[in-house]
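Single chain ahead, written as structure tokens, the form predicted on its own.
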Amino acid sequence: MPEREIEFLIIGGGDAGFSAARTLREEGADGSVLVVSRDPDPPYDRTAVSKGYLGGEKSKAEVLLGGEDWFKENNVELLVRTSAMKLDTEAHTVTLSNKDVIRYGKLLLATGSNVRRLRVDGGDLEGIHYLRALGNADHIRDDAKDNVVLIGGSYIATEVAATLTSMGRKCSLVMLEDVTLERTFGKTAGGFFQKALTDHGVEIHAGEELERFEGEGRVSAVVTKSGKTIPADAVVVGVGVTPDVSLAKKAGLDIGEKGGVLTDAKLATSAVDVFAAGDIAEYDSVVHQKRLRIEHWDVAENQGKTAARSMMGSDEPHDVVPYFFSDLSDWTWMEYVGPAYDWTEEIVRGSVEEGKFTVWYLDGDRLAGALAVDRSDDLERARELLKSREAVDRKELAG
């Protein structure tokens, strides 16, 4: 089999993997890289894919990262259509699915996420979609023309739900939250959201779970436990991702509790001259002081700048606030640092009714996140009270 050196060998084609090879041009590496990514696009804004890309605003060249010729002008090379298939750490090689074995000096895995897919009656039927990638947006759109149902009531349900009603199409969703966005943001946020939905026409199934699929060789009705039957033209299915730490496992590396690839702070992992970075990587948390894994492409990509700084020898740990931001078609924008898994008070400043709020939430006396409606200046005191951890003065949240 064919074996060559790299320098910087980046598994990922997403935004970890795209920021880490930026990184490491930018800031001074001129050593060889490689980016292996299995997505048969060059890395792209995945944002775009459930907004507009997805609603046709946006073309592929124009939701490209760096744009169609960065790879070439940055002397980067790029593989898609690529799997890493093996990966040995003693030897510090990856096999890869075109059979060539790569010798590498640092390697960054950033393999991403796969969907979660369900497994109930019907699941197999036409018209059931799953949207990661661009590919799946393309089907979406051409297949998706009457009535839509979405599955699952978080970020990829409610967005594509927005971006389908903004395109004319009717739908419903179908979720086991009684509000929308319940588990992430609580009520009073999710409820904001949830009415923005609804007030443009989207139907909600709130605390439904399902319960089969029903058609004919192409899905016709979602059917729920508690008997109800929604007509279906297509259907979207957006019930979350789980970590691809295959390779990792195979090889034998550290995974956490939270099933990513642990790693220090620096996003060093258990093998030598081993990187993680993205959604797959579980690390220590200089900010938060506990091991967290956190699915978002901002997080992914400030995490392949840190990755890339530690490839080339850096020291300094990974200290960004993870900053989130999400939008339901041009109805509203909603930003958002943290993350507050858990929280035991919220403090509202603002209007929800008007449409401009923070929700600030309190873990005892300290902060765990805050989510804004149109008043981003208060995410900067955010920032700065996640980071030193200091109490909170109630009164200065409220406003």
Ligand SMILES: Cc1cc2nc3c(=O)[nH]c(=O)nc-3n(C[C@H](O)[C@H](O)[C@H](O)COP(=O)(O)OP(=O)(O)OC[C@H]3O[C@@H](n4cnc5c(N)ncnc54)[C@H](O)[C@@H]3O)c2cc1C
Contents of the next structure:
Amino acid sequence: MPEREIEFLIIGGGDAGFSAARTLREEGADGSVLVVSRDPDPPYDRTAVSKGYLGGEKSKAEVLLGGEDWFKENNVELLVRTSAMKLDTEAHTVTLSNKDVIRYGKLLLATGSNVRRLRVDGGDLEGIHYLRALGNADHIRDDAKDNVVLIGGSYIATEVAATLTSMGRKCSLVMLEDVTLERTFGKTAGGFFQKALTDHGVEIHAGEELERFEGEGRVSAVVTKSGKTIPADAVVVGVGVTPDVSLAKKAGLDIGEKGGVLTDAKLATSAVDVFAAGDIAEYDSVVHQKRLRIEHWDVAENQGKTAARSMMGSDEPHDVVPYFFSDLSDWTWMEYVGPAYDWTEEIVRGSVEEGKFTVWYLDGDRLAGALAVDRSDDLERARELLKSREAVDRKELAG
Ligand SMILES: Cc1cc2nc3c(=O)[nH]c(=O)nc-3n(C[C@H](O)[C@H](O)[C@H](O)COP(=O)(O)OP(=O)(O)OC[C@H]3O[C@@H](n4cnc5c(N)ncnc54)[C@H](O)[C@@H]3O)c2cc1C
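In place of the form predicted on its own, output the structure of the form predicted in complex with this ligand.
Every chain and every other molecule in the complex is listed next, the one we just looked at coming first.
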């Protein structure tokens, strides 16, 4: 069996994997670096998949991380359409789908997430789409010509509804929630985004549970448990993701309560010389003083950096405050630091009606998160408060 030695092996060609490779080179690692990805494409900005790339404003070349020649220019090897099949942490080897066996010095697992699939009648009909990769966006763009139904009330469904509406499609959104995005951001902020959607013609079916899809061969309608039938020429489902920990689990790495690969504060896993970053990492957050697993682009990027430094011998913990952003076409956008999860109180600064506001989420007297629309500067203060964990001054927050 062929066996190769690689100093830094990275499994996963997403934001976390790419950021780790780039950091290794930028910060002086001169050993061999290999990135293995089962994607057909080189690493790209996944956040563009539901926004500019789906909308056709950005080409594939424009969303590639680092640009087209980054790997060649930085002497980093990239294997696409290749899966890591087996990890042997004792032998320090990874077996790939092309049968190569790689002996690593340090290993980073950055295998990201898989979309959650719906198991309902009609779920296999043509015209039902899920969205994770560039190829999915290509199919949706070609296939979703007229009435499109989005399933889900979170950021994937709302972003796709906005993008497709801007492209002239008629979009309806079916969700369990009363208000879009309310689970993560509450009803005040969620209501603002819902209004932006309905103002642009998106039809919202709130508090509705999906019963089945109807159609012959191809989907023609979405039926809810309350008995609503919504015509559909295509459907896009955005009902969450699960971390892809299959490789880590088979190798016997510790898995946490949130389903991720357990790491310490510097992103080291339970196996010697093996690190994890991005959607799969369930890490000890020194900022929040608890275990977190977060599915945000910026977190993947920053954890990639921390993991690279840890692989190079640093003892510094990952201490970046998690940041998230979302755009609804060119109608509005938001930025958020947190994550708050549970909060006891919301304080609003600015004007929700005018689309220039910040929602501060408090847990008791402490800040748990903040969401800003057109008020980015407030997030700096939010970061300070999240890091210091000091009691907030409510008058200051209200502005
Ligand atoms: C459509 C869409 C829009 C988004 N928009 C936003 C946004 O606006 N803001 C935001 O903060 N976040 C957004 N996110 C979330 C964000 O993109 C993710 O949190 C981030 O991409 C996670 O990065 P990652 O590197 O951990 O995983 P991923 O980007 O999922 O990359 C994982 C990589 O691992 C590879 N892989 C998996 N298993 C194997 C294996 N066994 N062998 C080889 N390769 C393997 C995969 O092929 C992939 O290349 C969005 C996500 C999607 C899908």
